[in-house]
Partner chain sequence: MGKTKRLPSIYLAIVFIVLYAPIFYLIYYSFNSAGTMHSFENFTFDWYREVFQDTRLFIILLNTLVIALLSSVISTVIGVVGAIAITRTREKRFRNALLTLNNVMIVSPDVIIGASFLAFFVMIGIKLGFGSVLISHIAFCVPIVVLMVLPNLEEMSPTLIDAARDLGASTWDVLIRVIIPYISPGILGGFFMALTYSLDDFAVTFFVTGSGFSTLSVEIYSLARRGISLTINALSTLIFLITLFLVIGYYIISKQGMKLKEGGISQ
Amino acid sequence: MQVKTRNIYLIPYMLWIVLFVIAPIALIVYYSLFNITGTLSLENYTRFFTPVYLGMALRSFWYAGIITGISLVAAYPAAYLLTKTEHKQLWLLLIILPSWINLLLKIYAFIGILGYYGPVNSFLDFIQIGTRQILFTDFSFVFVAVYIFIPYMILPIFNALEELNPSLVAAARDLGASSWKAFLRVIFPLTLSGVKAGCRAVFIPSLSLFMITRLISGNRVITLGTAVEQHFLVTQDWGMGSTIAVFLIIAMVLTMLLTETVGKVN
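May I have the structure of the chain above on its own, in the form predicted in complex with its partner chain?
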């Protein structure tokens, strides 16, 4: 009886897992083994390790690292200050609200804001620096990406800070730790799980989002995600696209392993 009821619930769910989790990933690996003429070979993998693709991949990691780093540095104090406010749940909701607005609209807004006649350039002109090309630069890419991802960094850090027992901080202070030392030795280590969750939530999408690069940075910045999109939808070279996707999956798994919180799964 027990076994039978269990099976009934498992059937549709397992079907979903096999069809939409296992099969598509297996297909990606399968396609990566075929070159553009459709013959079975490891050509795509050797091509990935040529300077063109390897450089692209390394730059993509570099940008994702910068985006994650800036997000963390900007988000941590914000999350910390949020826990100190009254009505903090409401404030938190207000922080998350922009992340529910369609991503493309926010990116689109920056086309206007950072554009040649936009307010940023007017301001630069006003303070005598002079107008310049901001759109289609590395800076605009990093800035917009940080803007998009920062709520996903604030949220887990906020939650980790909320779980932190305040008497631990008080004890550290009583024992003579300066507020900086209390932060470094008590608060930060104890909220590391939130920091890791936030980094994971920012790093993986920064490797893969192709809309920001397409709309904001022209073709100056090419991330792994942009390359996958390019190969699948523009040049129709699915083999190479799949190979890049395989490396993106490997990067994702490594990031997950590195940021895995040992023991407690939250």
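The form predicted alone is what I want next, because the block you gave corresponds to the form predicted in complex with its partner chain; please supply it.
Excluded here are partners and other molecules; the one chain stands alone.
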């Protein structure tokens, strides 16, 4: 009787998975099998393995790696300091709060901040450096992306640090380990699960960015996410757009499996 009740509770979850995970993926795979004329073929998959799309894929992984790396370097010390401060939950809320704001609003805010007549250039002009073209550059793209994604890196690392037993660190220090060695041998390995979760939360969505590339970098940065948007909304080549989406899904699944494997090996 208890097993039957448990199975009933699983029904909403299974319906959600089927309707909003399995069905959309199946639909994407289905559309990827048709070329722009509506003919069933594997033309889209052969087109993907050409220098144009492979170059986009490499750029997507390159920028996603940069964004993830910078976010990790900035987030780990921030999360560590949060665990040592008073009112840590309040500070954590202030860090997470910007993620509740609409993404488009944040991007338009940065367009004003980084623009030629924005406050950043006004400050540079005030200190006699002169105005610079900050917007529509690789730097502005990476900077804004890191700002948007860094809360998703801080939160899992913070949780992992909070669960760390401080007596283990104290024992390492008592045995003669320096602060740096205690971090490398004790703190970081025991919080690796938070690091992996944060890297997944940043790297996977960074692979398919398109709104930031269009509005912040002015399409100077062309990634697979940009190509998907163009094929669906501009060229109306839904088959090629779906094919790119299939490869993005495969890349995301491989990323999750790889991080899990690394964690088990360690």
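Positions refer to the first chain, counted from 1. Rigid core here is just the name for the largest C-alpha set that superposes within 1.5 Å across the two forms. Given the structure is predicted, the values throughout are model-derived calculations rather than measurements.
Once the core is aligned, does residue 17 move its Cα by at least 2 Å between these two forms?
Moves: yes, 2 Å or greater.
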